[in-house]
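Okay, so here's just one chain, in structure tokens, the form predicted alone.
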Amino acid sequence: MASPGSSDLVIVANRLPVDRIENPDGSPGWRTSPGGLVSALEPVLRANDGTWIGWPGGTESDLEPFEADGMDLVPMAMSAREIEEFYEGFSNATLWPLYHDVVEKPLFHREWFDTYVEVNQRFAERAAEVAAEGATVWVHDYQLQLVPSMLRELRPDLRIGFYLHIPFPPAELFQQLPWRRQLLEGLLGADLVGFQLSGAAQNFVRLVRQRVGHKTHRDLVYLPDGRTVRAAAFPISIDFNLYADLAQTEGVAARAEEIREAVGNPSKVFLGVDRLDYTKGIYARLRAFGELIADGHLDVEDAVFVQVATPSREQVEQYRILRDDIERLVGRINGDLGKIGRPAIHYLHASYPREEMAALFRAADIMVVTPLRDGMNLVAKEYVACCHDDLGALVLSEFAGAAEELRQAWLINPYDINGMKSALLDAYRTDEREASRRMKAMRKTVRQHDVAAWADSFLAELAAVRPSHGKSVRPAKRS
């Protein structure tokens, strides 16, 4: 067994919770990442003398553990080969498409999996060094699915949790994976395996029973060594108050007015905000909007679509092709249907800070979230939080995890273009009373089930799985 370290709580994720910046004096520095996962776990880390292990990006190999914004961080090095084979290869060209309903064909290369094993082993060894005797270790996401079993081999005294942020596929798809058993056994190293939806947890338990042969009962897996592993749903969320408060600041309100002015003060602004990814359904939604204008149901004087497509994995050929296809579609729709000074679609291939996103959310009358498959989709919840006046409409794919909670949205099948057009038109024509009724209900749901509640509920369940082993994690003090 590895010698214990000093951290009672260890977060293990592919990325560190900080981004590189250049300080005003020109020196390099770090800034806390804006993601919801960071805002959820940062207070828990502080309350438990915690440490976060992750890759900072890039290929530097001489980074030492450091502190940023009061968090103890342990950077993991990644070589150019590992970035190509572990990250771009097995994680994002094999697992990502497979777990997202094979929207794109996954690629299966043995050398990619070998590198995935190597990197996971290194993460596990580092976690084993950092964790105190009986500590809690929480491993995150699809890049590190072998870490739980590797870590348990090194440190059987630990309480280990794993959380998958993306969908977990049904057996018919997962079974295509040549290394299906290795991944299942990797996850079984955890005491608690968390998913976005209950159906994903059921898929996992069913696969363990069929492919590994362990006895199962409902959400429990019984292992030969006497351990019990629980698989359950813990839908992730956002910091509701942060977005709700931000949307009501003077700066954001003024910027929202500027945005509406810049797009011609139409009666309705449609908005899409996505990473530029083939799972997000961007092409189909823009096509549906263009057809509504071409059919005469909408007019560019009255309705515009603002699409933010954040750059993503631009070195991957599939993503370059997707970008070209979308930009050609936008050009064609604007060329055919736009007027001078009145394009039908405002397309922004860029990344924006949180304040600008809040202004966009506040400026939008109708948010369009139409992924072909998504673990959750936090953008939908961010939009709801920013609708401080209880107005606004959400058109949401039924294949996004958020659809299970946000039932008052206009739910659509993103493969059904005509159905999508009908929902967009219904949202456009709805009256304020109906829009307010729906939005109030969704805001209540997101407010009650925020990201702090998500983190606390997972860690509480993890503490209860094996009460005779490991230290209990103290919940963070929430304001």
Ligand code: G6P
Second form
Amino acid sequence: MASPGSSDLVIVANRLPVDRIENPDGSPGWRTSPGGLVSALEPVLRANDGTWIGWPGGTESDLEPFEADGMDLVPMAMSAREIEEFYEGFSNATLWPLYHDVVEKPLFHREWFDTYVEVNQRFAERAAEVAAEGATVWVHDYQLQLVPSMLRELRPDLRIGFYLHIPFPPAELFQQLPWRRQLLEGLLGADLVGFQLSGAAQNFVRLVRQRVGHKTHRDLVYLPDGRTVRAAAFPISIDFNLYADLAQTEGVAARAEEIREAVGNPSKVFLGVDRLDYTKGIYARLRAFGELIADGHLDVEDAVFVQVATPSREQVEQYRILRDDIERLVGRINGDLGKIGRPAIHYLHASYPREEMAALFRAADIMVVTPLRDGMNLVAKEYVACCHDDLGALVLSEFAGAAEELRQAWLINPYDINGMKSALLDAYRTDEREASRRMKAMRKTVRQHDVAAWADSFLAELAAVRPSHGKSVRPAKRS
Ligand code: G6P
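The block above covers the form predicted alone; next, return the form predicted together with 6-O-phosphono-alpha-D-glucopyranose (G6P).
Every chain and every other molecule in the complex is listed next, the one we just looked at coming first.
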């Protein structure tokens, strides 16, 4: 067994929650990135001498552990070959499409998997070094599915949790993976395996029974060594108050006005905000909007679509192709249907700070979230949190995890263009009373099930699954 470190809670994720910045004196520094996961975990990490292990992006190799906002951060270096084979390759060209309903064809390359094993082993070794005796280690997402079993091998004293942020596919698709058994066994190193939805947890348990041959009962897997692993759903969320408060600041209100002005003060603003990813259904959504204008149901003087597409995984071929396809479509729609100073679609290939996002959400009358498959989709929840006056309509794909909670949205099947067109039109024509009835209910849901509740419930369940080992994670002091 490796000798223990000093952290009672260790988060292991592919990415560190920080961005590289330039200090005023020109030297390089770090700033914590404003993700929901960080704001949820920061207080728990603080209360438990916590450490976060992850890759800061890039190929720098001489990185030392450092502190940011009271968290100890341990950067993991990645070589150019590892970025290509582990990150862009196995994680994002094999697992990502396979786990998202095979909406793009997954690529299977043996050398990519070898590198995935190597990188997972290095993350597991680092976690084994920093975790205190009996500590809790929480491993995140599809890039690190082998870490739980590798870590258990090194440190059997630990309490290990794993959370998958993306969908877990049905057996019929997962089966394609040449390394399906290794991945299942990797995950079984955890005491608790968390998913967004209960259907995903059921897919996992069924696969473990069929492919690994372990006994299972409901959400439990019984291993030959006497350990029990639980698989359950913990739908992730956002920091509701943070968005709700931000949306009501004067700065954001003024910026929202400015945005509406800048797009020509139409009666309705439609908004899409996504990482530029083929799972997000951006193409079909823009086509549907374009057709509504072409058919004469909407007028460019009256309705405008703002699409923010955040650059993502730009070295991966499918993402480059997607970008070209979307940009060609935007050009065609604007060329065919726009007027001087009145494009039908305002397309922004950029990422913005949280304040600007809140202003965009506040400026939007209709938020359009149409993924072909999505683990949760936090943008939908962020929009709901920013609708402080209970107005605003959400058009949401049935295939986003969020659709299980946000039942009052205009739910659509993104493969059904006509269905999507009528939902967009319905949301456009809805009266304030109906919009507010729906939005009130959704705001209540997201307020009650925020990201702090998500983290607390996962950690409490993890302690319950493995009660006799190690110490418990101290609850965070939350304001
Ligand atoms: C999804 C994944 C995360 C990932 C994020 C951004 O939300 O679940 O694990 O970090 O996308 O993708 P990137 O490849 O830039 O880390």
